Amino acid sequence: MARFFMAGTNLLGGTAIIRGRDAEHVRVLRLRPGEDLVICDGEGTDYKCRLVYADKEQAEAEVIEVVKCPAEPSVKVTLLCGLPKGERVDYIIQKGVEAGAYEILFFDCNRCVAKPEDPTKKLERWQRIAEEAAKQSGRGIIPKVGWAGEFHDALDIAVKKDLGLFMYETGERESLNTVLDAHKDLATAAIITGPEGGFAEFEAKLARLCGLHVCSMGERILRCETAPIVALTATMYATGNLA
């Protein structure tokens, strides 16, 4: 079923008014009067609607039912990823949104190969990827994609969550499964993963000093675009958000 994200101001008196790019999308999908669609307010509420009419500039739909989006996890997980190169960023955004991330933030650290002069120029494109992934996966929000800044900024964000997980591939570590098993009742969590070269030893020490759980995901070495999705999926499963 077609899904659209619209502000609540376009949902008035049991009628949804669809304009602009979304109206064009209705036309591209060749939706006809009488067909059903879902409009989400971006805050977790779904409006199940039936199309009344559509033209090139506007469409109108009747609101049939208002429900809480069933796809939104009970825990808000922030993914904090050392900035990788090229398409790996797109993959992390797309799969992170599908897997249930609340927000996805990138940061610079010691071994980041990609060092854009102004990463904020990429934010609009990154956010579009998140929106399309949210539509495809039936999310009730469009997760925010942003730039956290430097490594210490990422740590500062993580320590403010109920649970902070720092994924590290060597040295003394806790089992991710053991940590998650002891923290099933969460409202917020942060998962920090590294870039292509992983984290430097001093960065792992800083994470530990900040009180984050320095965790292992087993003996296999995961790519920088795989690690955040695996850790996020494990968190979703441990908190009852993956049946």
Second form
Number of protein chains: 2
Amino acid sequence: MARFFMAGTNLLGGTAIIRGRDAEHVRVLRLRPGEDLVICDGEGTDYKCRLVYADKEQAEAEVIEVVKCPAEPSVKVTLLCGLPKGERVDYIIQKGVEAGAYEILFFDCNRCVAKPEDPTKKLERWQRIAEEAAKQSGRGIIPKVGWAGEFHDALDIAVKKDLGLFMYETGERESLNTVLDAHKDLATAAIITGPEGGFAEFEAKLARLCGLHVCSMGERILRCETAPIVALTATMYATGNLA
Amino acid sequence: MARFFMAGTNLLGGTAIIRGRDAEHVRVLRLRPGEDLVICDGEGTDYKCRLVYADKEQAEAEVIEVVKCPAEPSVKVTLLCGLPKGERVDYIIQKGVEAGAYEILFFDCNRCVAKPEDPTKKLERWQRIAEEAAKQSGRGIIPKVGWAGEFHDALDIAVKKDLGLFMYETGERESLNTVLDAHKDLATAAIITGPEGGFAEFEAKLARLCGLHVCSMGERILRCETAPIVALTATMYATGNLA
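Which structure goes with the form predicted in complex with another copy of the chain, now that we have seen the form predicted alone?
Following is the full complex, with the preceding chain placed first.
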């Protein structure tokens, strides 16, 4: 079913007035009066609506049912990724949203090759990728995409969650299964993954000192754009959010 | 550590003679005598070697240790994917190999938009993507990429495995957790996923009639290139192959 986020919508009583880009989208999809669509408030609530009329500038739909969006996971997972180069960022955002991330934040660290002068300039484009993926996958929110800052800023965000995972390729690590099995009823979690060159040893040490769980995902070396999606999927599976 | 598959190698006694493309690769990597590399036989065994000499045509390395490749999962998972369009195929191959697939086969079905006249023409390129990903992620085999044929051929392959999963977006389905929890000690498994438009209802019905487990991955709609990776990752996690 066609899915819209609230941005261009006014919900007045039992009627949704759709304007702007979303009205245009209704037209492009050739939705006809009597057909159903979902308007999501971006905070986990879905308004199931039936189209009453649509013209170039505006569409009107009748609200039939208000439900909690069933696609939203019970755990809010923040992905924190060492900024990779180019397309890998887009990939992490698109697949991260599909796989259920609550928010996706990038940071700079020791081995980051990509050093945008001002990453905040990219935020608008990144956020559009997230919105597109959220619509397509039926999410109840548009996950926030943002810039976390430096490595220590990422640690600071992660330690405030119920569970903080730091994915690392070598040395002493905990098994992801053991850690996730011990945290079934999470409300929030953070997953930190590195850039192309991985993390420096001192960064893993700092993460451990801060109380994060330094974890392995087995002996296969995952690309920097694959690791966050694999770790997120494992977390979703372990917390019953992939069923 | 630099990693090579056997193709261009002769192992004679305790010495590896590297020729052709691999010898060229040794040169490109600027490996020097005394440096270590791994030569994998493509059947799960790693030969840890030390470079003795390298010139344009040939390199010679001394075998130091022979070990079972630690990156190979205990379960051999066959991904069976309804053929998607263009780049999505490449993506499934690359990420599938990283995430631990044993083989990746594509098939034609009711809603396949991509209808290559002769998919076997693409096999060489697809196999190269798998080889590249296998090297990069440290796999002990080069997963086979192939053409399974029609939908019924895919079912035929899947029913011969210890566990056959059919990922479906709607209707009556089993929970992936329940099914995987009941199959911890798998030797082989198959995961069937659909093309862009998903599966037709009769296809899901056929899969169920054949004894496959028709499973849900939750309410988020996954793209056709994301679904096999998410299902594979869940299977790897549930069978202890992500630790």
